[in-house]
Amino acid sequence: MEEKKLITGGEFLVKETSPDDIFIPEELDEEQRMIGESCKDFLETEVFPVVDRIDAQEEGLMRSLLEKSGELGLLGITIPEEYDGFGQNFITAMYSSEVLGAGYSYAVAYSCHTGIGTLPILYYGNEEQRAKYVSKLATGELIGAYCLTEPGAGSDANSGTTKAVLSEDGKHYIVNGAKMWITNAGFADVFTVFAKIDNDRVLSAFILERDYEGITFNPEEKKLGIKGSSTRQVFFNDVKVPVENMLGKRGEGFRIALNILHMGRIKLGANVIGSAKKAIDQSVQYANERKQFNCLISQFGAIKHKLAEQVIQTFATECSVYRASKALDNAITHSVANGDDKGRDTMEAFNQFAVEAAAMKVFGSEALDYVVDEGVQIHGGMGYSAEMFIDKGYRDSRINRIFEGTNEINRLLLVDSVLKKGAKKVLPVMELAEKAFEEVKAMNGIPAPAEGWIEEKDQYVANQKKVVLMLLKAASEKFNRTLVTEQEILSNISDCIIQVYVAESVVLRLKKMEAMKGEEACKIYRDMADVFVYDAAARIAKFARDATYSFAYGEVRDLLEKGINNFTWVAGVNVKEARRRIADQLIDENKYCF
């Protein structure tokens, strides 16, 4: 039998996608739900109890929830079994993500400790320091942090101005400066830190322990949302650290940020999820309370559209977050098994799925901003005080766009990796692009529909799919090497790319639904992608044009208006009556249940 061709990162541009190909919720596993029922459970009864105490910093609390975490498994999901963790895979640690981001503060310490604070030496440690730490960090013994950003640095971490000397007696590298927003630093024992040795142009990666002399920090920082995480300055003076204590090999700490930086952005994905999921269920039960006008506020339409719009935006992004993670999946099982390391086996996948990655968390953060604003909205008055859990939803939703990398610098590196694989042929963009606007050239009107309504959907998101490619090779021959520097227009077909991704998404795991339940039990959710590929084809015809009438003239400029006038239509739907259902069923369940 034939094997089957490995999906790489950004191929949904030029190519279809099977259902086959994708995982959606609905085919979690026993284990994979027990695990996320452990995680809910944690967090009704260790960390809801004590929010308002987490938000205060208590002193060892936040440490103890985490060390209770560890005793339970939950920091070891992903960790393999001879490190004392569970060995599970990517789509697991994802769902766990998922359920625990709806812990508020407790989760951004939770996903600083298994994510940038554990995987950095699990995948780049020599056997020694996996030895020496990865277990304790599993089991919660040791906590872990990343340091990175800097009073000077921060998306351009490669000017950081940490030094790192080797003493004369070359037994230590000598560590100097100063780190700034380092989660979980008030309490963690272990930092993976990154500096410069000598004049090197980029950085290598030191594992530094809390007590070694010459490590002081500054007091937590206040901040708008996330209260409850320890957020610190960390200074190193004369830091003596031990040679075998680098991580990688001198000169690998860019790779080694970046690579954790793509795992960082999906995870945060999966993280907005169970934060948009709460927030709904803040929105539905408040709104099935609360009575105006001698009517409960959730039979108003106003009220509808809200409460459906949010379940949209969360069903979309959980759409895109599963189906990006199991190409993920399938790509660290094959990096793995024909690679020689691991580790950097591991990390590379990462590295090759960076589109989706940025995707991933570009789309929700915002739609989670969405979820959260729309939530406050329909507390009214209520939203605004501090003793409804929307306010705290809401402030802590804010630091999701600049987490992990700003949106802005997302949007940018998600265009930039398109292009760098079309240069290299990994992906045949400019080829596509030109049929495309032959194909543009030949029209007479707007490309016929499709019989039926999975095919006609399927024909929207291709047909849109070939005006970003248009617009790829259009702003591409117009500016050649400068197009890095017209970052707007390069924000606009991002943002056409990241509609793109998940409309397909959508309709994807709605294929996949049907095939599993039926067509009669998935009408809602013909609804939901009834209404996000016609909001979609908006969004995009509105990018487009934004970003062909910053650059183009003349015959191409025609040829894109027509493309994008013809390439981006789709029929009607009645969204209010589509939302009003999808809202009803929200309204009747009095939680989310989608």
Given for the second form:
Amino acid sequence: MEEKKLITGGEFLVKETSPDDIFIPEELDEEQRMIGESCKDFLETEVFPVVDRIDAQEEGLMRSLLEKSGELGLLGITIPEEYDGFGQNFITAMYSSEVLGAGYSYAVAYSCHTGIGTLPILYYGNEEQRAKYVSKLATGELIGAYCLTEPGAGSDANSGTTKAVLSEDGKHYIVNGAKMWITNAGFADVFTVFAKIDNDRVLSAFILERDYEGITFNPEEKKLGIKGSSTRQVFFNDVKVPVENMLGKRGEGFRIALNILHMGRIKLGANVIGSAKKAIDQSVQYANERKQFNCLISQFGAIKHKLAEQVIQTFATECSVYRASKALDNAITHSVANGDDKGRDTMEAFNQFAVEAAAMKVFGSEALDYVVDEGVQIHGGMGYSAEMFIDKGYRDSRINRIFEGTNEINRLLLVDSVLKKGAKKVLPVMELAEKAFEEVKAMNGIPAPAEGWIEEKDQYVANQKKVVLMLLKAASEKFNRTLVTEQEILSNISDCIIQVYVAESVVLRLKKMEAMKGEEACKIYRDMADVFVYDAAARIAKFARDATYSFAYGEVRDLLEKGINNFTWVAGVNVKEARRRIADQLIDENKYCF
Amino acid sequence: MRILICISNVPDTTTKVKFSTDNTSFDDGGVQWIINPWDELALTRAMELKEDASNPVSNVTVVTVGSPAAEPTLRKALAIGADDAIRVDAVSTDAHFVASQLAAVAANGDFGVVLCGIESSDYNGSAVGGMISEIMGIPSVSAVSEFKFDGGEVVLSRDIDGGKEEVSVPAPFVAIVQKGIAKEPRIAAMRGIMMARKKPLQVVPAADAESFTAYQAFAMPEPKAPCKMVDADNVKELVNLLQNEAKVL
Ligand SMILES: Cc1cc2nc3c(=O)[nH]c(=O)nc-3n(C[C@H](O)[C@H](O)[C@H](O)COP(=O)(O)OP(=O)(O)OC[C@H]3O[C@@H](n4cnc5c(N)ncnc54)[C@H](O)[C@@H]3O)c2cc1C
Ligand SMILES: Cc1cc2nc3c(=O)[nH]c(=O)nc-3n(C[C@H](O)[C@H](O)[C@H](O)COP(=O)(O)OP(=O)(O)OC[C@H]3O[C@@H](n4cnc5c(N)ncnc54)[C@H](O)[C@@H]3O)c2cc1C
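Can you give me the structure for the form predicted together with its partner chain, which would complement the form predicted on its own we have just seen?
Shown next: the complete complex, the earlier chain at its head.
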């Protein structure tokens, strides 16, 4: 039974998902909520009151905050109990990341430490390495950092030139090189460093300790946002690293780096939800205070539109992120149960979900950018002032499109993963695409809408997937091996896939919520789904047309055009009224309440 | 010495208060419940006292009068550090009823100290603590802002106008605490949260007790009228409004 139900990464494109197989925040249990409350309390009592001092990088402050988080156990939420953690599942990790995500620069330091700073050692370390480092990382006694990027190797991370050479006595690797943009570098104790051994073409990973001789740091980078997070260049000058500090096997570094990034990406999706909710609270509270033309600005339709759209984008991110988290949680459990190396098996599960992780990273970071941008706009001139917090949210948001793999790289990686899974027959992409083409050939006009609100939404999403599949097939056949160079087209397809995934996630959440609470209690959520699916259809149509007209000719083009017209059709929605209802509820509650 | 802390389960202070359509009861839909802030401080102080081995505190129990919906709040108190919890299974109807329940629990458990908050942040009755002491026939000290032990003896401080007053009191007694009793409430740590599910939470039936009062209706404050802008040089209009609309001239 278990076996059959397990969802695999990317599968959403070729299969329907049952609402039973997703997780929605309404299902958080009492303990998870309590963990969330502790995270929130921590931000409110320890972080927000000193945000300006954090941004000024007051000596020792960020480190002490991380240590305090450690004392509360917040650094060890998902670390196994044998390493002084609390062994919570991935959903709990995501939920705490969401709540703490509102913590500006602190959130970045926290995510870096608990994610890329700790997990390479937990998942790829041998027993001695785990015993030596993981407990201390989980309690905050040690702080971690992750050194992949180099001045000459950013997106092309495998092109790094940091070198590791075995010493004559065979006891050490001598590491030389430079790393750039290293978060937490100012105070971290333990660095996972990627370097090439001798003339290897691929990276290996090493654990370096701060006090090894030959490690030096540049001063803090001056940044656009997350000014309170420590970001420095790190230099390695004949650093003697004990051979037992190699992480994983020789040449395994790139795989480690990538898998850790898959995990980081989906977590970023959770982080942005917390930031977005905070920015929405600030926006609506300002709009409920500020009067112009003798009227609260929250009463203006143009402002309501913004408030509602902030909510919709955030809600949609939340639907998708928790859906993916549950699939991942199941995949991790399954992978660990069927393997013999808990760490590697866990990471394999993340690798499986590269498509969803990239989708969440891209959609979430862009949703947050929308939310904070409109947040500034709602504040008018005060939004441009450093007096209010919204400007900080605006600046801090921007990094999310750059790190953990830029959004461009993630868009490309996303389609690439789908195509590979198709080629390997893991996903029947081409077969279903063929069917979709056949269906289009036989079509006579727009398909009749299904009866019922939910059924109609299901139909739209199912049809939108057909557009994606048709594009994948047509583009693959047209370009074959050179498709990789057609980045504009690949990005278009990627955007279609992201929109479909999110739209479907919103509909699935609705189904599950309505089953739990009844239709009446979920009316406002239907508004959100109505608007989102309607908008997604238009976006998919536009991306799909852009792709189509960029490469297709003759019959293929005609079929794609017809497919797009018919499969992205949705019934009209009174988006003005729907958004007003959403905004009114937000305005009434004066905080994010969905 | 065993300490009993009375915990009132109250709506989060940012809750938007709504009432039922006939205005006779509070609409608790969508409300986030928390430990009454003063009770949370009392709990924090009790934990501090217990953690210092030089103090004679052996056990901290939390109690609430409420429905099963109040249990998450009790478990939060357990996560913060209380040793065990009691829920008196009853809907709290008025201060006398609640105080009677709490007095019954206190009398049953050999508690040296009963801690109450100075008021509950929802109904602001400021009545329960005093009533408990009256029902039990034991002393009570109100507005306590400091609680310490001096050689095994309890010393309480109360804020009075322009200064402080130190009080000694024989156990058992009721201390009604206010701000200052502890600096900041504690955040429930992960370890505490994990332990909370294993700590005892006992549900006891309500004792017979009368309610002396009943709410007739709630009313929201009148919404403020929107302000009117009058042009600086339109003095006539201003005078007119002040005379005829605001009726202050
Ligand atoms: C504040 C901050 C913190 C960071 N923290 C860390 C950290 O802790 N550890 C760490 O290892 N790294 C960290 N990074 C580095 C970060 O991951 C990189 O900046 C990121 O991967 C992009 O690399 P780059 O800056 O070299 O940009 P480039 O790779 O030079 O990219 C420049 C532009 O070109 C685009 N581009 C590049 N290649 C392609 C391609 N093949 N196709 C299409 N477009 C392409 C990119 O999308 C981007 O728009 C951090 C960066 C910042 C700014
Ligand atoms: C959901 C709900 C429904 C209610 N419905 C009614 C109703 O229908 N009719 C009505 O008359 N009243 C009702 N009440 C109010 C109820 O009577 C009050 O909670 C009670 O009177 C005590 O409140 P107070 O403000 O008088 O407490 P205060 O005297 O201000 O509280 C002081 C301290 O007493 C302790 N304390 C107070 N209440 C409790 C408690 N329940 N359990 C443990 N310790 C406590 C705490 O330590 C608190 O800090 C309701 C309350 C709630 C929460």
